[in-house]
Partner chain sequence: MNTALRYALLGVILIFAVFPFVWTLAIALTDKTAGSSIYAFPQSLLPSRVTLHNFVDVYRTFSLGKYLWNSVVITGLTVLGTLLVSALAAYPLARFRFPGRGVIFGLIVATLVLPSETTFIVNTLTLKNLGLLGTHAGVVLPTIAGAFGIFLMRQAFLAIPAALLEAARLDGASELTILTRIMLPLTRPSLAALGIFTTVTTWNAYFWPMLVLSGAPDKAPLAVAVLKLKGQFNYDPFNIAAGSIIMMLPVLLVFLAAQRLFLRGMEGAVK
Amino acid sequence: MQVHWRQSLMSYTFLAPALILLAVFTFYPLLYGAYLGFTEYNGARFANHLPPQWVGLRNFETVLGDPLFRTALANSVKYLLVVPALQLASLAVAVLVAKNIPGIALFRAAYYVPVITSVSLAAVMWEWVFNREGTLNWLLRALHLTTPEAAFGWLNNEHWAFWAVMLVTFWRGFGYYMVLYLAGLQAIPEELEEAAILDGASAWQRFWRVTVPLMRPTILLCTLLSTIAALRVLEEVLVLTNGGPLNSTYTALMYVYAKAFQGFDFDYGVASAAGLVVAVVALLLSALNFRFFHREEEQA
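Please output the structure of this chain alone, in the form predicted alone.
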């Protein structure tokens, strides 16, 4: 018993630095931000050294009654359309690059480059692609799909800006999820694949009946991560369109950022309330993902 107690104490001693960092930089800001959602706390109170004032659900009434927030939340939910496309493409390419052939490491690295590219550099590149005289319009003219007179700036068009920004998100996240899927594929025992080949299974049957069932935990992880990332998209919107044109790319996290750090009021209370609403939506979607994948496992 005494040895067990000493082992536990030693374990917590090694864990203490990481737990302290988590408590200070993760759990405390999370709990304090949730508390601010129920208070009135803005730049004026901060400048005058006044503490937050409890206002109950008033901030949530303000947020949910704001047409701009409803538009932003609707755009964030619509942004979830990138999730299935991103996951299917990442999984397909992961299957292709999982083969041990000469030079495949170069392709894996090339696919991962967008992940480590800074968002500011990516913004400069994609603005050049999407502008009126950019690469995309040049390609459409070369394919005779448009004329010089019909060309327009994709990021300045309220109907196309949203999809253009979504394409940038796809480009930036594709390599990240490909690596996760690649790790999952390499963890599948080769004996199972060989046994399926001996049983006469085709490549499609091996993929659908062997690979996919064993990849379900990885698929669930990647789906959850990409769902949450789509809901909290901010960087691409901020540097490419700043929410425009006509709020067509204005997302929920853009609303939170604007309330907290733009303008003159710095309304941290309303921003925190909006962030909590987004967090609740993310939790509900995560629960739906878990329920769907668990039902698939039960049916399997």
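Provide the structure of the form predicted in complex with its partner chain, given the form predicted alone shown above.
Chain only, nothing else included.
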């Protein structure tokens, strides 16, 4: 018993730093943040040491009634279009780099470099690409798809800024999912592939009938990860367009951030309520993802 008691004491001592930090900076803000969503609380109250005041669902009425938030949420949902594009491309690239041909390691490594690029650097570099005089317009001109007179800055255009930002998200993400898919591909036993070849299956058939079914767990994981990431997109928007032009790239988390830290009143209550709405949507989408892929699995 004595040993046990000492073991427990030691365990708690070693765990203490992690537990204290997690309590203060993860669990407390989760709970308190949820609570703030139901209160009136802003920069003035905080500065004057006034406690948050319970207002029930008022903030949610404010948020859901705010046209800006509805635009933001719609943009975030629209942003989910990046998920299928990103997943299909990453899987295809993973298949492409899975075969060990000379120099393949170099390609794998190079495709991963955007993943380890800071979002602020991505902003600096892609702004030159998207500039009115930039590479994208030059390329389109070279392909005779546009004329110098028709050129515009992609990030300043209310119809195109959204897709330009999404392209940067795609660029920063495909190498990451490629590595996950590559790991999944390499776990598939070679005999299965060989057996399919002996049975006369074409490359296309082998991909859809052998590779994809066996990759289902990886596909589920990657789709979940990228769905959540897409719904939570904030940094790209912040550094590339700051939500503009004309709110065309304003996303849900941008709204949370802006309500809490931009403007005059630092409305933490309304911002927290908006954050909760986004969290609920994220949870629903995860559940949906999960069900979708499980249903397919049952049928297979």
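Positions refer to the first chain, counted from 1. These numbers were taken from a predicted model, which means no experiment stands behind them. So that the term is clear: the rigid core is the largest set of C-alpha atoms that superpose within 1.5 Å between two forms.
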*Determine, after fitting the two forms on their core, whether Ile188 shows a C-alpha shift of 2 Å or more between these two forms.*
yes
_Is_shifted Val280 between these two forms (CA, 2 Å cut-off, rigid core)_ = no
*Would you say whether Ala74 is displaced between these two forms, judging by a C-alpha shift of 2 Å or more on the superposed rigid core?*
no
